[in-house]
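The chain below stands alone, shown as C-alpha cells; this is the form predicted on its own.
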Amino acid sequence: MKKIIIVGAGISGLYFANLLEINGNYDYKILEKRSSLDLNDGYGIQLSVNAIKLLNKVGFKNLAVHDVHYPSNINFYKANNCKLISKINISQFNQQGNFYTTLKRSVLIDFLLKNIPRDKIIFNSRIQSIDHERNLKINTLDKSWDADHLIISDGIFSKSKEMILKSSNFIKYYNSVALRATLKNLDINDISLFLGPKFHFVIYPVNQDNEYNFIAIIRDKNANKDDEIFKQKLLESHTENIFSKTSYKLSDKLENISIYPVFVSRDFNIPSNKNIFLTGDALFAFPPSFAQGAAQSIESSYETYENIQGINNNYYENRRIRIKKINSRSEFNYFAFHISNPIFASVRDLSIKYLSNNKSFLNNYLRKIYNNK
C-alpha cells in the first residue's frame, strides 16, 4: 500500500484526503501545523460548477440545502449610486445537478473533515526539513515520515514549497488589501458586485439563514506591513473610505470585519521530484477578482489524484494551461473593476451591458472555466 503525506489541512488537502479515503488503497496522513481548524469562521466562498462536480464525487450533494445558496445571477452595480449596470445569468452554466454554489468556508471544511478519521490528521506538525532527492522523508520535530508521494497544500505562504524548491521568492504583494466581513438580514438573492474607482466589493448569501459574505478589494501600494497597530489603522481608514464612496449603507451592517494584504504568485514552479505535487495556493495563487481560488484548489487536488492513479500523467502541463487562462481573466477583471477615469468607466459599463448578453463571449470567458472545457 502506497504511503502519501499531505501537508496542510485546508480545502485542497482535505479534499484530496477525501478522495483517498473513498479509494481505500492508500496509507495517508495529513500534517497540519495548527492545533485545530476554525469551524466558526463565517466568511464565504463561491464554488462554480467545475468545483461542485468534483465535490459531488465525495458526497457534497448530500450537504443540507439549508447550509448553501444557489445564486442565479451576478449583478453589476455602480458603487457610488448603486444603479444596476447589467447582470450575467450564471445559472445557464449549471448542469446535471451541479449548481453554482455559495456557502461559508467553514461549512465546506466541516463537511470535508467529517469524512476523514481523526487519526489521519496530525496537528501541531511543524516540518523541519524534507528529504526529496531520491526517497521522500518528511521530518517534523518529533517524527520522520516516509512517503511514496508528497502533496504540498499548505497555502500561498507554503514553507514546504520553500524547502523543496530552495527559494522563498514565490509570491508578490498585489498592491491591494482585502476587507472581509459578514452581514445579516439583507434582501439579496444573487451575487452583487459593486464597481468603484480603485476598488470593488461583493456581497452574496452563504446559506438560507439570511447570512451574507462581504469582501472588498482596494488598491493600496503601501499596506504590506506585518504590524497589528498598522493593520488596525488601515482597517479603520479603508472601511471609512469605502463607506464614503458608495450609497449602499454598509456602516451599520458589517460585522466581524478584518483586513489582510493581497499576495499572488510570481510564477508557476515545478519540483524536480515527480512524486511531489503542489496543489491549491501552494501551486498558484490568483488575484481575488474571478472567484476561482477555492475551485482551483479542488481541481488541482483532483488532477493530482488522477495522476497518482495513473489516469493522467500530465499534471503540471495541464495545470499550467488552466492557470494561464484563469490568471489572465483574474487580472483583466481586476483592471476593469477598478477603472477610475469617468469616461473609461462609462465605456466599461457599456461593454458590460453588451457582453453580459453575448453568448459567444460568455461561452468563451465563463463556460470554458466553469465547465472546465
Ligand SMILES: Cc1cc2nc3c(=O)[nH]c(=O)nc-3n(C[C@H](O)[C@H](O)[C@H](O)COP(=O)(O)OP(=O)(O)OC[C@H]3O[C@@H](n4cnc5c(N)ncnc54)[C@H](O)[C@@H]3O)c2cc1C
Given for the second form:
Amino acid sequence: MKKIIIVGAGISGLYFANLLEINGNYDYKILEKRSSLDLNDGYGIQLSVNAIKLLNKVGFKNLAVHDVHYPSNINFYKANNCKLISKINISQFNQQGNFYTTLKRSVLIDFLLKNIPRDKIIFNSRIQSIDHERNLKINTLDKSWDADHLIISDGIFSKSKEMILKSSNFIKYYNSVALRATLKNLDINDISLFLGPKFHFVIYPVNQDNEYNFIAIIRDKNANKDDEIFKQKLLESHTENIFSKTSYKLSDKLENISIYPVFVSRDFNIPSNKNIFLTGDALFAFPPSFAQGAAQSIESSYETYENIQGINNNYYENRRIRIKKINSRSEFNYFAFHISNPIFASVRDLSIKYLSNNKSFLNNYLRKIYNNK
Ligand SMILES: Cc1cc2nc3c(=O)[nH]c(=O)nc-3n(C[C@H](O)[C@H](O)[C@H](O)COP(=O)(O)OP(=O)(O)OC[C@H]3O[C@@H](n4cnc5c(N)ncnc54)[C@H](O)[C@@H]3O)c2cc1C
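Next up, can you give the form predicted together with the named molecule of this protein, since the form predicted on its own came first?
Full complex below, order starting with the chain above.
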C-alpha cells in the first residue's frame, strides 16, 4: 500500500482524504497543527458547480437540504441607496444535479470529517523538517513519517511549502481587510452584492433556517498589524464606516463580527520532487472577490488524486493555466467592485447591466470557470 501524508485538515486536505477513503488502497495520515477543528463557526462559504460536482463524488448530495441553500442569482446593488443594478442568473450554470450552493463552512468541514476515521488525523502535529531530496520523510516533534507522496495543504501561511521550497516570500498583503459577520431573519434568497467606493459587501443565506453570511472587503493599506487592540479598533472603525456608506440597515443586524487582513499569493511555485503536491491555498491563494478559493482547493485536491492514480500526469501545468484564468477574474472583479470615481462607477454599472445578460460574455467569464471548460 502506498503511504501518503497530508499536511493540514482544511477543506483541501479533508477532501483529498475523502477520495482516498473511497479508494481504499492507500495508507494515509493527516497531520494537523491544531488540537481540534472548529465545527461551530457560523460563517458561510459559496461553492460554485465546479466544486459541487467534485464534492458529489464523495457523497455531498446526501447532506440534508435543510443545511444548504441554492441561490439562483447574484444581485448587484449600489451600496449607498441599495438600488438594484442588475442580476446574473447563476442557476444557468447548474449541471445535472450539481447546483451552486451556499452553506456554513463548519457544515462543509463536518461533512468532510464524517467519512474519515478518527485515527487518521493526528492533531497537535508540529512539523519540524521535511526530508525531500530522495525519499520523503516528514519529521514532527515526536515522530517521523515516511511517505510515497506528500500533500501540502496547510493553507496560505504554509510552513511546509517554506521548508520544501526553502524560501518564505510567497504571499503579500492585498491592501485590504475582510469583515465577516452572521445575520438572521432577512428577506434575501440570492447572493446580494453591494458595491461602494473602495469596498463591497456580500450577503447570502447559508441554510433554510433564515441564517445568513456577511462578508465585506474593504481597501486599507495600513491594516496589516498582528495586534489585538489595533484589530479591535480597526473592526470598530471599518464597521462604522460601512454603516455610514449604505442605506442597508446593518447596524442592528450584524453578529459575531470579526476582521482580518487579506493576503494573496505572489506567484505560482513548483517543488522539484515529483511526489510532492501543493494544493488549496498552499498552492495559490486568490483575492476574495470571485468566491473561488474553496472551490479551487477542492479542484486541486481532485487533480492531485488523479495524478497519483496515474489518470493524469500534468498537475502543475493544468493548475497554472486554471489559476491564471481565475486570478485575473478575481483581480478584475476587485478593481471593478471598488471603483470610487462616480463617473467611472456609472460606466461600471451600465456595463454590469449590459454584460449580465450577454450570453457570450457570461459563457466566457463564468461558464469557463464554473463548468471547467
Ligand atoms: C474573506 C474570505 C472569504 C472567502 N470566501 C470564500 C467563498 O465564499 N467561497 C470560496 O470558495 N472560498 C472562499 N474563501 C477562500 C477559502 O476559504 C480558502 O481558499 C480555503 O479555505 C482554503 O482551503 P485550504 O484547505 O487550502 O486551507 P485552510 O482552509 O486554510 O486549511 C489549512 C489547514 O492546515 C492547518 N495547518 C496550517 N499550518 C499547519 C502546519 N504547519 N502543520 C499542520 N497543519 C497546519 C490549519 O490549521 C488548517 O486546518 C474565502 C477566503 C477569504 C479570506
